[in-house]
Amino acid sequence: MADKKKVYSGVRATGRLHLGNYLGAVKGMIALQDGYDCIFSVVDLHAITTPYDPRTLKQSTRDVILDFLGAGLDPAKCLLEVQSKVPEHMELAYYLSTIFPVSKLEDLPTYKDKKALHPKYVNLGLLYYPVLMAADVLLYKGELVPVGIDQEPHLEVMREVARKFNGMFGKTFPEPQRFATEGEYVPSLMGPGKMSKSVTGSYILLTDDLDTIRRRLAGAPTDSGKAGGDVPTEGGVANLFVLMSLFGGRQMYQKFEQDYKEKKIRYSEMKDTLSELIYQELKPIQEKRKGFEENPELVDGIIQEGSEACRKRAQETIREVKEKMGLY
């Protein structure tokens, strides 16, 4: 695969994936696995930088792998790893941390957001997060990273790290670029912000059945009595239209857009239609996932083989880095 562009992307081990993960990252992974040299990871080391339950971390990691497989990632076309099974991630992160200024990490908006969200859980790992993320990608000489637009600041850190290392020790790393997907920013069901499992009521899981999807969408706020004119660009109604554009196609979107303009939209109908459309996309994913869930030995083998193959590649990078830094 030396002639193929290298792709890396990781998803935090926070349990079952939601639509934001699927549209913002996993769909991009699936699109890339046929024509690129791809490694996709469950980044469990990142998950422990914010409050978590150690009793459920292992299952949360496995749930992400199952969602990967159910969504269509194919171990015959890409490598799947669990981050902590490849300790070279941490080793490279340390080497890179010796050349990157703390002040730039402190200024990152994601660090400030996490500090505000968990004021009693501000730890060195949280500050170090972008350096480890850079190491994740650079460890495999990643060139493309399928992530949402909100991750662009972290990608710029990766590029800065690569440039600085290359400048100090000679050309070693490419400067990773973001691979954009159609649903790179999936809004929260509850209004402002993106879909996130840290915000109650904001998400739909890939494993949700039709009744659960209906129930989640039923709680999405609307602006009853304010319809008419152009579709709003923010708020609960705007978010419903974004989801309709992602799952309903142009024709279905235009139907409800016209209803809105003519002040005859019925949000209950829109939510019910949207529930059906989302479930129809998720149903085959759920059926495929169930097949893997019922064959744990197969899943264990996929994780082990993928992580071992990744470790061999990682060791080559570490050897090169240590030589260039004068550690060999």
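Note that the coordinates shown come from a computational prediction; the quantities given were computed from them, not determined experimentally. Numbering follows the first chain given and starts at 1. Throughout, rigid core stands for the largest set of C-alpha atoms superposing within 1.5 Å between the two forms. Compared with the form predicted together with tryptophan (TRP):
Core-superposed comparison between the two forms: CA of G191 displaced by 2 Å or more. Annotation for F256: C-alpha shift of 2 angstroms or more between the two forms, rigid core superposed.
A displacement of less than 2 angstroms separates the C-alpha positions of D300 between the two forms, with the rigid core held in common.
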Contents of the next structure:
Amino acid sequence: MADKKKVYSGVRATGRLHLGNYLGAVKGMIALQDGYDCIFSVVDLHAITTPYDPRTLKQSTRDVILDFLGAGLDPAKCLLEVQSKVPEHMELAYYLSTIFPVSKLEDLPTYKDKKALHPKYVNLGLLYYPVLMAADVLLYKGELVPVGIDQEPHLEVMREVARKFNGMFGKTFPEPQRFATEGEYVPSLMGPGKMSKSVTGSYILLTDDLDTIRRRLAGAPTDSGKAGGDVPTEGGVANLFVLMSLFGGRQMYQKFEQDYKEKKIRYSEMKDTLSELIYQELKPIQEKRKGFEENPELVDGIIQEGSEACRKRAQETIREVKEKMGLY
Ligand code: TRP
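The block above covers the form predicted on its own; next, return the form predicted together with tryptophan (TRP).
To see the whole picture, the full complex is given below, headed by that same chain.
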């Protein structure tokens, strides 16, 4: 595998994944596992920087792994890691933190957003988040990072850290690039913004059954259906059409577009069709996931073996870094 490019990506341990995670990230990861040397991680150490429940974190981490496996990530083709099982992430993050200015971390938009969101939970780990993320990727000398555009500021920190380290201690790390997979932007069911776990009513989970999908779509806002003209470009109706094109393809889209233009659209019918289409796509994933869920030892083994293999690689980097930095 040495000649293949190294890919690393992390998904926060937020529990079951939704359609946005699936179309925006996981599908891209599945496409990459065949041609690249991939590590995909559930980043539980990042998850604890914002308020969370220690009683459910483990299950949340495991739910992401189960969704990965159900969706088709294959432990024979890529390494699956649970971040906290490889403590070298934290070790490297500390080393890297000594060469990076605090002021630059304070200026990051992601840090400012989180501060505004949880004003009573502004902890050192939150400030440190991008350093730990840089360490995640650099620990494996990752070159390509499939993540959303919103992570670009963090990728810049990563490259800056790598450059600075190389300048101070000799060439060690590549400068990782964001890898834009053909991920789709999945809109929120509720109107503005994208589908997100933190917005109630905005998402459909990969594990939702048909009734649940119907119920969630029923809550999505529409209009009176008498507007006619072109399909709107924003708002609840626009989002339904985006989902229709993602799951129903061109033909289905055009059918409902025609109805809209002729002012005879019935949103209940559209939502019903959409529910069926989404469920058809999710059903095989759910069946596969269930197979893993019913075999907890197998899943434990996958987590254990993946993380151990990662740890071996991580330790090599740590050895090299300590040597270069003059540490014992
Ligand atoms: N910050 C990323 C997110 O919120 C998650 C993450 C942590 C990550 N470490 C990473 C992504 C390393 C890619 C590589 O989506």
